[in-house]
Structure formats: structure tokens, C-alpha cells
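Quick heads-up: it's one chain on its own, the form predicted on its own, in C-alpha cells.
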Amino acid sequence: MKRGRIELGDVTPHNIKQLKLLNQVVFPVSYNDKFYKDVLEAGELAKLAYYNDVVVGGVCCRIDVSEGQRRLYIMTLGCLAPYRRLGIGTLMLQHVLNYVEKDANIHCIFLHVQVSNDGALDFYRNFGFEVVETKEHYYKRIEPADAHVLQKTISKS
């Protein structure tokens, strides 16, 4: 199969519905209107992934401040199943890593992954993320309800 063109694009009021549909298909949890309202204001922290001009993935992040530390939280990063293993997730995560590189005040990236999601756990481990904590009953209405907290500390030289 010929490799397709993979590109990232901005999330806008015109394509936010595509992100909603994508997230409904990819993730076992649903996100509320406030989530999407925030995503529209996230700028570089929210991107849609296109494969030959078709939306097949998306990444949404926010800056989290706790104990005076700025951290980047990956709220969602997902890709439709038929398009996995084509480098789309890598491109989205690379975008996030590049963003963090340019911002000297962000010291780590973190996210939650359902404990049963081996594919996601392996994916993030390949990029140097480590499980730092496991939260019981993190998810509502899905099994297993527990989530690993994965974190990657950014070393600023």
C-alpha cells in the first residue's frame, strides 16, 4: 500500500464536529461541550490529523498548573483503528513534544491511559513515558475503571 500524506491541521468551529465524531469512535469515554469549547481556544495544543485529506486522528492538550509547576496534559490523542501504525499518532505526539521543547516553562507531559490499553501503554513507553501512578476508579461507566498516569519529564539543557 502506498503511504499516504499525513498532515496536522487546526481545530476550528468548522471542523470541531469531526473531532467530536472521531473522539466518540476512538475513546470509551465521552467529552462534554465545555471540553470542545476549550479545545477551540487551545491553539497549537489541539490538532486534527489528516490522512490524504481525511480526518483520521486528533490530539487535544491543555496546560495544567499545580504546585507552581506548568505541565502539559494530553487530554486525548487518538486515531481511527484502520489508520493505526502509519505514523499518525507519532506525528501528533511529536507535535506535542516540539511544542514543549519551545516552552521553557513546561517541565513534564502527562496523561491517563486505561490500565487494559496495552497498545497505548506501549506507544507512550516508546517515547520515554513512564507509569508514575495508578488511579483506581478513574473512569466512570467503563471497565476496567482504573487508569495509569503516564509521565515524561522534559529535560531542559
Given for the second form:
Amino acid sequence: MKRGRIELGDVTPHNIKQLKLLNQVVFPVSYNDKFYKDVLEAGELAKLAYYNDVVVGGVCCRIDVSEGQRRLYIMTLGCLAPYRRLGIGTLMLQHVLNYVEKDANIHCIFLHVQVSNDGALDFYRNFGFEVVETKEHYYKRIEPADAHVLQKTISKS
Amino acid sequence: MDPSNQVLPTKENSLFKRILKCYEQKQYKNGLKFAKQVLQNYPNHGETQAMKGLTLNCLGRKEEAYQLVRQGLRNNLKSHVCWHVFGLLQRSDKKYDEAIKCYRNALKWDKDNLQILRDLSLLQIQMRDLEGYRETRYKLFELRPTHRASWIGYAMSFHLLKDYSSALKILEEFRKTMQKNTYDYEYSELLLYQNMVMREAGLLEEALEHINTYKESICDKVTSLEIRGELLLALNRPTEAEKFYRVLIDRNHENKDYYLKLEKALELSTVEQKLALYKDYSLKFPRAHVPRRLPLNYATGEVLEALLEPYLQKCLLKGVPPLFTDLQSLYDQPGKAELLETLMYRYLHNLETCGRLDPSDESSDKEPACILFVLMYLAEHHSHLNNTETALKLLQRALDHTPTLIELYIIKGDILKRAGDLLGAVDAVTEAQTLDTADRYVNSKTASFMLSANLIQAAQDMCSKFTREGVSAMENLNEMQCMWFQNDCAHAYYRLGQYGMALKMCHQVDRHFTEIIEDQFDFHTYCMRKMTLRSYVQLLRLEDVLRSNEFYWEAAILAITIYLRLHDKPITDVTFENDINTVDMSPAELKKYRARQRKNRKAEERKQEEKRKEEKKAEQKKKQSGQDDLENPPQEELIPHKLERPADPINEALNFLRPLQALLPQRLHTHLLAFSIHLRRNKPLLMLQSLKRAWSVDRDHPELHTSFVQFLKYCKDSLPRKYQAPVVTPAESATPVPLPSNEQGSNKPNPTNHHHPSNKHIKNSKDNKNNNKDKNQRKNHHHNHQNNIASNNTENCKTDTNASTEIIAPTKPSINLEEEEANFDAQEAVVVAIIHEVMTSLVGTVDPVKLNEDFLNKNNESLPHRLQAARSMMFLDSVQKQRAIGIATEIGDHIKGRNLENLQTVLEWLEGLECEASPEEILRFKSQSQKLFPRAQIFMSELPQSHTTTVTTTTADGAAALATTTAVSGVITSVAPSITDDEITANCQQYDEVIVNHVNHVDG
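Could you give the coordinates for the form predicted together with the partner chain, as opposed to the form predicted on its own above?
To see the whole picture, the full complex is given below, headed by that same chain.
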């Protein structure tokens, strides 16, 4: 039996509500309007994932500049529960990795993961991410409130 | 200059030629300059005046144009130029009949003028004057036998007149002259047209031989194969036909028609044979859909299950959202819905337990979306079977699985709408719409749902996301001839009681059809030139029956219903005061209130006036800049306020009815509405005619029963009519046959109206002319009309012809009243006898009360029948109101037909003019109905508070909209006005037809 078709697509003002809906379902955290306004400006840093033409996943990143260093921060990367383990997350993360690959000024990708989220931790470890820090009381209103900071450094020749 | 001498000297003559040239090259300003130069010296030169007028017309100065052209014509009646110009002017105003007359006059003075002949032929085909068209085409053929268009046009004129042999002779001669290049599309089209004429002539053998001979030259290979297949089937040579259909299927495996024809060619009769055929084809074309779908229609039982399983599994794995729509037609066949349900629940169970459709098949991957499509199918399935709650539960499970599948929200909307929750449905589809705002289908669907919930403004706002910027959505949609929207809008306005706006929408739809018919004009030359003759003939035939289109039907039915209502209960200007209870006010308060209202009204009017002025200005600006106006004369503005106060609503209703009678006689409501109109016109024989036609369409329809009862009651109460001596006015005594008074419309009682220059009256007087059977008068009329033009009479005089004819005609000697009365009574006796005889043969009785009681007894358990019995009861005796309401509102378990639609119809009747039930009675019925349809908003005494929505403003709007809904079906409450002698004449004219019908009926 043939697998379903998986593709990435742009986030536009026409379909932004699908991203919102998806994030509402997938993440325990809700994001404000500013988040989505920025996403619309993010270009390749925000993508929707389609399974047989239906939106089932999404990834949103931004460039973080601190201490004179440009880093890519993954704000959200998620997929609807029934569609996990089909390679959709991989496709989205690969897209991010490719982006960083092309940008000579970015040497580092990082993100936060709730300490209890073993699935996500395994997923990122597979791609060479490492826990570099654990922030206590990072999340409000959800339990456990602590988050690991995962980071991957890209070495470029 | 002497009017008799219209020859210009050389210098002016060359100037005149330049005017013509400027006109052709659209250099209107220059043309006017030259015209001025000529007219300076020769102010009475007719042709120059005419040309100046024509040029002015192109610049939008219509009135001046008419004046000048008429003046020119008067100065030179023998000039073909003047007549031609007058014809062109009339044509630009779409007065094609008049234009034809002008061209004919022009040809009198220059009989071989090619341009005029061509223009004339276009008008004749446009007006379907086929005989005239043939004559003109013959003339053109004679004059220019070398032109290709001459041959084709001449042949086509015979074809359209069904003189096939002449058409074929000309076509064959012409074919011989055509060059045959290796690939000549035009030659190919000619051959196919020739073949089409042969087939229509019934010359099947010849057609087959023809197409076989020329098959190499025909470029459209598919059509060539199709024609041969069809001819062979018609000639009963199935084995040869089979070959062609097999070739066609090989070319296109998804054309259902080819398979069905192949079945015929193979002379398959048993289900097994057919299934074997499709099995072969699904093996041959494993990806083809049709050979797998068609056998599902034939197979039953275990065979069906064996076919359905792979079919469903493939679709579910692939994720085909319209799977239910695809299979819906199977639900009409017994047992198939149950089988589908069993299979789907089995899949659901399998997916829940092991993640696969078929647990035994472990080789396949688990498809994550499979369960989603099973849930989606089951939700639609249950909604179809009216299990709303089950459907919604299943749908919620699907939404939990994949909340981003937009189709789910649309299905949710459909489920809720079906259950009567119109606002909930709007919310659901609005959700779908916001998820993908670039999807126009979802956008339109949302707008359509909003209109169902009477949210007109919200629907417009929704549509405006896709309509042109800078204009209102409503305007743009009208321009785009978006008829579904306008019809839905009309219904919404109607439900809200805004009859003017509803009528405006109906008239706009009607105008679209007029426009489509007028747009045909361009094709007369284009198709001839491009040789697309088959499509052209098809176009002509389509245009002939254009108003049989569903959109027209919908608009016409609604418009007639509204006009009947406006006839029964005209809008008086104080009605809106009824909104506020003025009884409780003190005189001082009342005075203040009235004053305030007057002020408001005046302000409103002023605003409207200003708006109109602005629009006019904008229009004029447009006119000056563009030259389209030659093609599009401005139409009378549709003003809702005026539309809902028609001078003659019955005549307006008749205008909408006529196309239905001509084109959709197979529909019951055509005749029921005709009956309702004639009842109000007090025309018993026309009523009888409508009822007979309705009876032959569907004799068992419950609504027909009420019409029968109404008719019998009318006959009992009003027939035979008493003779009423005519009020002798000079006009009437002069007319040889009195005109039927209703036909005359509003201008009858006030003869001075004849002088009214407004367009409406011109039209009315034209109607009169058409309705009058007296040829003499028509001739007279026509004659006068021509004279008027010739003698340069103004518009006023033209409309005056009726009156002037009447005055000129010698006064008839005084009528012998006694004799007239005797004649009348004799005629009336015949009418009564005919009605008696026909009604007895149709319904077995002429006693309406007995008819109704029998009807009720016979159909005691059917809700729609009970409603009609109740309606009839009210018509017969309004004292029976309580009993009638009791009958209509009985909806216990033993009553059949308790669906949402029928219950809604009962509610509309209770609330409407016909019944006017008390609020308590209405409330009681609503709460009973609500038990059956708990989600239906129309049965709620209050709207739900918990109603969530994304567009909060629209809900408030919607609540108000739904609360004020008082839809009323337009039915009779008042009896038509008293009879006049004109009626009888009109009825007598109808005798023949009815009697002939009657005789046919008895024979049949």
C-alpha cells in the first residue's frame, strides 16, 4: 500500500487560521495574536505540513539575536496525533536544518521542551540536539512547568 | 431648400460622404463637424440630418438623435439612407420589430443594398422570423453567389424551417465548391453540419454513408466516432455499433454514456451479463472509476457486497471526501443503505481495534486518515437518514481526529441545516470559510447558508471578499449575472417581508435572461464566419427555450407569489406604523409620533433622492466616456418602493407566468399559479383550463385539491354572472370588439392616460394590440403608427394611436342592450355547462364541501393532504377556522409526512394571510413541532442563547431576522372584482381552446 503524500506549504493570511487551530490542538500553550502576525512575516521560517492535502502539522521559527550571536529558535513544531511517526516531523525539522545550512551566519539551533515530553526529546536527540540547560518554572499554568533547552550546533567549513 | 429636391451639389456631397466615413470609423466629433457644414447651406437635407442624428446617438444624446432622424426622414421619405438610419437607431434601442419595418422601407428604395439586406437578415433571425429570413437570405444569395456566407445562410434558413431536402441540396452544392486542404477545420465543420441536417431529416442510412465517405476529412474524431455509433444503434446494427463504443471507451474510460451505449449494442439484458462486462473493463483499466462504480447500480445482495468492499476500501484508503455524494444515488434502492451502513460500521470497528480496514490483511500499512473518512461517511449517512444527533456525534469524532479537515465543517453545516438549525449551520460553514479564505466555493457556500438564515448583509459582506473592489457586492454580482445569489436573496427578502427588494431581485434575474437572449445577436455573424454551424444551431435552439432554466423558474415562481400577495393585500403607506402600538398613545403623543415619522420619512426620501441623483451623474459621466451605450440603452431603474406598489400586480404576475406556460407546462405549479392568477382575474374558463392542465400533470397532488375546491366555490358563488350594461364611452363604442378589460390594465378607466409618454404605457398599449384579435384594428393601428413617424409626430402622438384610431372610427349605432343581455346569458349558460361537465369528469362532483370532506377522509393520515383540506375548509367557510386549524396542526404519531418541510409549510399557513391563527395556536403548534425537530429554529419561541459564533454582529442581525420571519404563501383571501361585459368577450375567445381540450380529454 502506498503511503500518503507529505508536503510543506507556505503560511499565508488565507490559511493562518489552520495553523492557529493546529497549535491549539497540539500544544498545551496558547499563542497570542502577535505570534501569528510575526509568523506571516517569517517566510521560510514558518511552514505548514500537508498529508494528502490536509494540514496536519506546522513549524514556526524565528532568528534570535543575543550576545551578538545569531541563533535559530524553533518556537513550535508539531503534528496532529494520528499522523505522527509518518515522517512529517522529520520533514519539517529537515526543512529547518536546510535553512540553517544555507545561512552562513547561523551556527546554532535551539528550542524548549517540557521536561516530561519524552517523545519530543527522543525526536530531537535523533537529530543531534543536546540538553544544554534546564529552566525551572519556564511554563506558566502547565505541569510540569520546567523545560529543557535543546541545542544543536552546526559546524560549517 | 425644397424638400422635394434632396440632391446635394458636388462639394456638399463629398462632405456627406465624409460624414459616413467618420461614422464608420467612430470619429463622431468630426462627423458632427461635417454635418454642420452641410446643414449650414442645406438645413433641410434629410440624409445629413439623419446621419447627424445617428452620430449623436452614438454620443449618448438619444432624444436629439430621434428628433433629427425623424426630421430627416420627413424631409426625404424616399431615401434608403434615412430609413436605414432610422432602423439602426431602433435597433440600438432593441426595438427589433420596428427596425425590421424600417429596413423593409429602406429596401423599397434600394432593393439590392447588401448592407441593409445583411442587417435585415440578422434582425430576422434574432426575432425568429424564419420565413422572412429565408427570403432575405435568398436575396443575398442571388446578389452574391460567390460568397461563402450566402450559401450557408441560405441553407440554414431552410434547415431552421425544417425543409431538409432544400437545405441538403444547397449544402451539397456548396461542399463541392470547397477547397479540401489536408487539415481544414472549416470543411470538417461543414461536413458535420451537413450530417446533422441529415440525421434530423431522418435520413439515417444516408448520414451513415456520408460520414463513412468523409471520415478522413473530419477533424473532430471523437464526434465522428460517436455519430457512427449512434447511427448504427439507431439503424439496428448493434454488432457494428459495438466496435465504435469499444474504441470510444479505449479513448476515454470515464465516460458513463459510452458504457451504457455499449450495453445496448451488446444487447445485454441480465444483471450477470452487465456485471461481466464491467468486470472485464475494470481488469482492463484498473485505474478507471466508472467501470467500478456503474455495476454498483445493478448488483444486489452478496454480489453487491463483493463489489462494494474493494470499491469502498480503495476510496477510504485514498481519502475521497465526496464518497457519500458518489454513493448517495444507491440509497433509493432497497437494502443498499443498510448494506453500506453495515460495512462502514464493520470498518469502523476494525480500525478501532487493529487500525486496518481488514484485520486479515497484515501486509498493508496502517493508514491514519482512514478512520477519519469512515467517520465522515457515517456522519453524512446518518444525516441523510435524519438521525441528526448520531450524525453530529460521529462528526465530532472526526473533528477530534483531524480538526484541520475543512470538509468536516461543511458537512457539519449541512447536517445542522437539514435539522433546521440555520444559524448553527452558518457558524459551521463560517468556520470552514475562515480556515481557508482563498476558497471561493466555501465562500459561496457560506453566503448561501447566510441567506437561508436571512442574514442578507452578512452574505453580501462574505461575497465581497471575491467581488470587484470599489463596487458593492450586490452590484457586482448583478453585473456578473450571479443568479443563485440573487434568487436566494429574493427568498430571504421575501421571508423578511421586504417584498420590494425581493421583487427587485426577481426582476434582475428576469433581465439576465433578456440580456442573454439579446447577447445572441453577436453570434449571428460570428458563427457564420467561423463555420461553427452545429453549435450555432444548438445556440438558437437553446435561446428558444432559455426561460425553462431553473433560475428563471425560481425567480418567476417567487415573483408571482409576491404579486398575488400584493394584489390581495396591497401595501399602504401607513403599514409600517403598525409596528408600534399607536392605540395606547395619548393624542399629543400620537401627534408628535406622527410628526417625527413624517420627518424621518422625508429625510429618508431626500437621502434616496440625492443618492439617485448621484448615481445618475455617475452614469452620465460613464456615458460620455464610453461608447458602450450604443449597445446598452439604460434600463428603467428598479426601485423597491415602487415595485411593491404595482399599479397592476396581476398583469405583472402574468408577465412572469407566460414563459412558464410556454416552456414548462410539465410542471404542476405553472398551472396552479396560472389558476391563482385567473381566479383573481375572474376568468372561469381560463381557471378551468389551468386546472385541467394541472390535473394531467399530477392529479394526486394535494395542492391541486385546494385549487379544485376554490374553483368549485367560485363557480357556486359567482356563476352565472349577471349581465352588466357597458358604460358607453366614445372609445369603446368605436372598437369593433371590446377589449378585455383586464388586459387593458390601468389605463382603461382614465383615457387621458393614453397620452402619458412614459415607457410603461407604450408597452401597455402594445400589449393591447397583441391581445386584440381584431385584425382590422391592428392594421389600422399599424398604419397610423407609420404615418405618425412619417409626419414627424412626437413620441406622445405615437403612444396615442389607440385613442386616435378610436376617435377616427365612425361611431357604431347604439347597442341593443336587451339583445346583448340575452346573448350574454346564453354564453354564460354554456360556460356553466362546460364547467359542470369537465369538473364532474375530473373530480366526480361539483360540490366543493363534499369534495373536501371526501378528500380528507381518503387522506386522513397524511400531513400535506390534511393541510390542503384545512386550507380548503377555510376558503369554504371561515367559521370553520378552529376545525381547520385543528386538522392542519394534528401531528400525532399516526400522521405521515411529518418532515421539516411539511411542518414548516403548516406553520407558514398558520402565520400567513390565509389563516391568521392566534399567537397561542401558533405557539402550540411550534412547541409540538419542536419535539420532532428540536434543533429547528423556526419552531423555537426564543432563540438559543448559548449560540456561539465567530461573527458576533451577524448573529444579532440573524436573531432579529429569524424572529421577524413571516413567510406567507400567496393565496386568495379576497374575491376578484365584479364582472364586466368585456370579460365575457375575453372568455368567449377562450371557448375554442377549452372546448377542443375538453373533447380531447374525453376521447383520451
